[in-house]
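A single chain, nothing else alongside it, follows as structure tokens in the form predicted alone.
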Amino acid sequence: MRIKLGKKVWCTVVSLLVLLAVWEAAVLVGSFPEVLFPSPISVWNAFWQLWTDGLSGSSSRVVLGVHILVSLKRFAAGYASSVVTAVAAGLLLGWFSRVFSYVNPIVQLIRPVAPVAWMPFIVLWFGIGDAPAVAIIFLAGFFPVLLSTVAAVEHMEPVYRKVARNFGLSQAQTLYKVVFPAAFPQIMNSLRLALGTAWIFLVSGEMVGAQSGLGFLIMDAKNCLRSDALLATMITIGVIGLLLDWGIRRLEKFVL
């Protein structure tokens, strides 16, 4: 396990800084101005700053940490509640099939249409702060899990429902104690996927109605022309996203 895991933080290191020496080289090749694709070391430069001091130049000088913090706090929100909502629905649905045949078409139309798209009705009807970003990571994420917990159930095997049966279960405890537990592995994988999805429409529902949050700080960064301080949010957003798939597979691990 050891050796495993010191390979893998190896090949990180390698592949990183292989990165950056290919980024510095073309900074250093090319012609293009600092404004417009900054080196590595003005990247740095610009997240020191806006971990210390904000971003300057612009009408709010929040710091990245708390940037981060706002948006965590509604992706936890919408994420979590996507999931519980959508789990719990997914195992009904799964397990009275035929609702779920009235149901499908309904998700099916609604399913396809990005979340965003949804941005200007979720502005009139809940205004702007936290609850436009909070409702576009709870689409996000319901119907990928929704699909993919009824999938689950419906290819169950048989012989788990009769041994629930010969053993006097109720509905809902079938459902909790054998369902649940069958299809666990699946619903986490959707876990996964709709973790990555939510935290991508996050940045997006926080560039619009968000006077806070790192999509909110994208586009401050933009309007204040700070390319430095925009790649610095980038490369933050994906950091924190590659965690957030580290610690959802951790717990997949220790559930199982």
Contents of the next structure:
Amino acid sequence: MRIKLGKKVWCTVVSLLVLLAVWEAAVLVGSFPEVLFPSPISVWNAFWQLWTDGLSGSSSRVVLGVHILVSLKRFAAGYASSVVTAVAAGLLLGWFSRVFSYVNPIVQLIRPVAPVAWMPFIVLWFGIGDAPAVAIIFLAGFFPVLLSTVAAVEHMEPVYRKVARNFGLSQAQTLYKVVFPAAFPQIMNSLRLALGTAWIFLVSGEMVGAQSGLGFLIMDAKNCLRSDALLATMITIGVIGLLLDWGIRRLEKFVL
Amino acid sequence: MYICVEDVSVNYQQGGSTFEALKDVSLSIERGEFICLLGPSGCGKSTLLNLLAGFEKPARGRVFIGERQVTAPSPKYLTIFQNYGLFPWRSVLHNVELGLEAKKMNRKERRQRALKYLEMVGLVQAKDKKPCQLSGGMQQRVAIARALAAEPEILFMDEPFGALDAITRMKLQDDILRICKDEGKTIVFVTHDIEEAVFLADRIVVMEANPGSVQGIVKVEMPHERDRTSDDFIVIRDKVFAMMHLKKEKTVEYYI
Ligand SMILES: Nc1ncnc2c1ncn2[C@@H]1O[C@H](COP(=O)(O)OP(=O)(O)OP(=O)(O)O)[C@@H](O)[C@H]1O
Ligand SMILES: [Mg+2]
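Could I have the structure of this protein in the form predicted together with the partner chain, to go alongside the form predicted alone above?
Following is the full complex, with the preceding chain placed first.
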């Protein structure tokens, strides 16, 4: 176990170092204009500037840490509300499968529409600011979790249902004492996948009307023609996504 | 009569055609009796058991248990399923408490009752383990304790010891017999093992296939603590064997 972990860390370090080396080499060999292809060191400098000072020349001089916190807050709100409603609805729809056969066509109709396509409506209904990001994240997480919860309930061992019925458990008891725990491993798995997807959509959610957050920072850096800051923000988003995934994996291992 | 089956037929739909799994079955069982259903594979033993337990509906005829017609499962008549039906996410103790949770018993009483029955099946020391950490025989004991803890009047068992090795099997046969006589339960027990039936039953219901029906009933007039090698035992075993064999010869004649 220890050795495995050590090996994982080793692989990660090596692959990142190689990436940096190739990147730096490409910059040195190609001698591209700095704006088109910033070097690792200038990205690092931009990162440091963002972290301590905020983006120079921007309308809002907020430091990176604050942007991250704002984004994480929106993300938490969107993801938590999405997951709670999707799991609850999934349990009910999976259990009352006759209702689901009526709801399913509607779900299948809405699901292929990219969450971002809802943006105009979201802005009209909820205004700008926090709402678009929260709503987009909600939409991105909702359908995958809903559908896999329904599937998990439908594929539950038939004998569990029989046992619950035989021992005289009420519908409510059956749902939270039998159906939910039986479906839990699969639900947890879908929560992890949805976490990744939802984080991807954060940026699109914050590109419209938000005055803070990582998505806003992307737009801001673009408007200021600061490709180094742009890349620094992109890397920040990637790293946080990685950490979120790592965290939920730990959680998954812990609870299962 | 306690359990009364009156001219019951059960049909299954199989790709457009109807298959008669049970045809005109009548059977009466006294309170406190140990009944074994014995017969070749596919003769409808499980179907009859599910019918008595309320999981299956008859196409014709009626089933009564103590004056009341059986229409749905009830915690008064518990089934022990072939693959035990334990909940893998619960500890042994919490599995045994399941039926008591439906009865709105308080926590302390529940714990006491569960421990009492775990003691009876000799598994108190395993109370905090998960079912997957137990052997097949131990899991079967947990399932028995779980059913007994809910204090049902009748236990239905579908080949409960079918998957166990010979020694564990004999041990459990002794246990179930002792417990059920002590607790005054009525038992309906499915098996396809003649010796098992002769060892356990007060009466053996011998069934035949195509269509599933009762071929005959053998009364086992021997006191309990039966000796599997005694003359009486062998006489009854041969009688049951002859009854099952008879049918076989008849079918052979048909083929010729
Ligand atoms: N759900 C079902 N749909 C269609 N046919 C069924 C169904 N359940 C059972 N049957 C058929 O009914 C007949 C009786 O089945 P049953 O399971 O009661 O047999 P059994 O005596 O318990 O056999 P075994 O000893 O193999 O368990 C079989 O021929 C089986 O194929
Ligand atoms: Mg069977």
